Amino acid sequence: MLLSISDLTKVYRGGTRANDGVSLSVEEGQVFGLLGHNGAGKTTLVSQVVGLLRPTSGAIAIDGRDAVADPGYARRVCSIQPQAQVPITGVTPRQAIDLVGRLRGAPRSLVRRRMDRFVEALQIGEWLDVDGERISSGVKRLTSFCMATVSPGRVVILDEPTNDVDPVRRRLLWTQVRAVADEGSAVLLVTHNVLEAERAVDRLAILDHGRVIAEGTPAELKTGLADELRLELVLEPGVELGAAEVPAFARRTTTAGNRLIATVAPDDAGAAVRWAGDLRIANRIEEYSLVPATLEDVYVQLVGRADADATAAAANATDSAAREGDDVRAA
């Protein structure tokens, strides 16, 4: 196993537990997704992998070597595209990519070949010699990806690599992410974009409040929803659908902005289409779709269940404390 993380815990001053017993492993040539909402502990985890943060407890091994005891080794064998934009004001993308490749010890000829390959594949050649201050956030993001992969480490960490990138180049970028893994690196992909992660990763772990709540291939994680469909309605501006208006066949209903999402059994597909069609005729929705359940549905279900369990545990703890207080007063 190229990257192995065992029972990793990180507690900040003040008691904030960013990671809580995280264990996972990534093989050579694999794209492993680390999926979770903002604040789930993803960036804290990768900062420990590359030796920028020291774990409170637990172990990290890269190629069998203790990366916690030797953070310098971790920084040498890992390359990272950070979540924050890399500051390249005063230099061009060409200069920034070339500099990082040479700092990592790659021959200049190899750096140039790989840079040319990525620039062509990502279609950013027209900005290659433009000052970094004058290029868009999306092109800066793509430049950051090139900087991380022009001389890739044994472990390549991509933290939200598609932020600010336009839809066309996002697709091109995912192809290059796959190519980097196929060349032999272990790619640890950090993202909150569930739908894109489903197409890009070999395996993934879902993090919630610093803990791994599920791990597997996208197909394995969707096993429980294999026989369900995903109904998505896009509501007209100002329109709301009350709970009483939603038919019983629309289960696990959630809302996100002007979208209502629910799961539907295959036997109810016809009824779901008729209901959505009636809503569209009544000008209450703009459009609708009915498709097989996605990894996003799994994510919503798992995180919702984990949050409900945490709330129940907190309530039980409060009740226990109250009962103990009553017992003390009675005594």
Second form
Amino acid sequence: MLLSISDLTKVYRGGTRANDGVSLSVEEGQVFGLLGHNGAGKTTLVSQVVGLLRPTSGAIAIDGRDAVADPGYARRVCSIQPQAQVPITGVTPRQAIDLVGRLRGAPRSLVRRRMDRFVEALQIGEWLDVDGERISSGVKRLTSFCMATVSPGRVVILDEPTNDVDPVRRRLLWTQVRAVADEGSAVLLVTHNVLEAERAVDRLAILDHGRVIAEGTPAELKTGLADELRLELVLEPGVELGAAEVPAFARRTTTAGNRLIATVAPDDAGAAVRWAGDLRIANRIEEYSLVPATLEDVYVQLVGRADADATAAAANATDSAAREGDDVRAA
Amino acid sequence: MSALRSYGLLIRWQALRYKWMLPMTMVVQALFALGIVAGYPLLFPEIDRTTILFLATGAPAISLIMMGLVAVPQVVAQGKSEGSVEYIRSLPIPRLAFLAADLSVWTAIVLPGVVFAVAIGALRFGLPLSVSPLVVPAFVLVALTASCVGYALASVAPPMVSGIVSQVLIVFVLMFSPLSFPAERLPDWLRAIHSVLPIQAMGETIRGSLATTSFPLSSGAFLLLGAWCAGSLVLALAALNRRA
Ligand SMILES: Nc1ncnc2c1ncn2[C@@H]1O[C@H](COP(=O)(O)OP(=O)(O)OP(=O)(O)O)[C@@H](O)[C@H]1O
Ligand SMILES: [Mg+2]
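Could you drop in the structure for the form predicted together with its partner chain? We only have the form predicted alone so far.
Complete assembly follows, chain above in first position.
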């Protein structure tokens, strides 16, 4: 394994446990996706890999060498596209990409060649010589991607590379992410874009409150849901569906805005379509869809379950605290 | 990757980033010098030759110190909050090369405006300056030390704190430092403080190199500045190396 993280824990000053016993490893040529809610600890994790943060405990090895003890080594072998916009004030994308490539030790001609390649592939040529203050967020983000990959480390870390990027260029970007891995780097990719990540990653881990709650290939993670369907209803404005109105076959319902999403077993597909059709005729929903479950459903389900567990644990703790209180009073 | 090559590339990068600052700092420094040279005589209508010499040679010192202690920390703090320092930290660059490049660029930005300050003073009062051969190293040392101290301040302290300290320093430098007046006018305790702070030494070094016939150029001041310079470098380097 090129990158191997074991039992990594990071507690910030102030007590936030941002990573809690995280273990994962990434091979050369692999794209490893890291998913998780806001504040799950993804950025904290990758910052430790490149030596910007010191782990509270645990180990990070890159090519068998201790990266925690030697942050200088970590910086040489890792290149990172940070989640925060790279400030390129005063310089053009061409200057920024060229400077970073050469600062990472690549010869000028190679830097130029790779820059041309990425710039063409991501279609950002028209902004290449525009001053940093005058280019859009999406183009800045793509520039930042080029800065991380023009002279790539053996480990390439991309923290939300698709933020602000339009759908067409997102596709181009995923192709380039894949290409960087195919050239031999281990790519650690942080993203919220679960649906698109499903096609781009070889393996992935889901981080929840600092802990890995699932890890595997996209197919492995979906096995539990392999034959399930997802029913999505778009409610008419102002309409609400009470829990009592939702039939029993619609399981694990979640609502987001005017959408209600539920999982349905294949056997109940007919009933689901009839129910949705009736709602449609009654003008209570605008439209519905029934499709095979995706990685996003797995994600929502896993995170939902982890939340429920956490709530239950908290409730138990309160219960026992209350009971202890009773005991004390009884005594 | 050699440190020297990193240094060269970083100089290019920082020079590009700060290029808009060169004309601006020159204007600010010129205005500053004008303010001191034209303003102080309003406070003291009965002006003698020594006072005039102090004003004319104090103006460039004050403008260098203000740039180093106020402008540098502001820009460095801004770089810290917008994440460019963090980004540089993630690159495989020797820390010292980065610091050296940044400070070289700062010194280069700050120095040209000082020439204005000297010229304005000399023109206003028609002073016959007697310039020492050491004037270039003297000015570079003062500019470098001021930038180093400002840099260390912004590296070590959180942006809010370094901002406030900068504000306090403005008042302290302008009102309570023997730059436009002789140190003998200060109370003993303040003189004792100034004998270890770099501000008075900066003033003396500038004065001594511009008006050799009236003021001595002391090696003690050079040494004190060297010590402050080195100390600040070590602090800034440690801050750059720190992993939270
Ligand atoms: N410098 C810091 N000091 C203290 N706590 C921090 C610091 N940085 C992050 N945290 C906390 O650590 C936790 C994890 O933050 P982190 O930035 O790693 O999350 P993330 O998974 O990257 O989130 P997002 O998807 O929003 O980028 C959060 O609770 C956050 O508030
Ligand atoms: Mg993050």
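Numbering follows the first chain given and starts at 1. So that the term is clear: the rigid core is the largest set of C-alpha atoms that superpose within 1.5 Å between two forms. Predicted, not measured: the structure shown is a model, and the values here were computed from it.
Core-superposed comparison between these two forms: the C-alpha position of residue 32 differs by less than 2 Å. In the core-superposed comparison between these two forms, the C-alpha atom of residue 137 has shifted by less than 2 angstroms. After superposition on the rigid core, displacement of the C-alpha of residue 249 between these two forms amounts to 2 Å or more.
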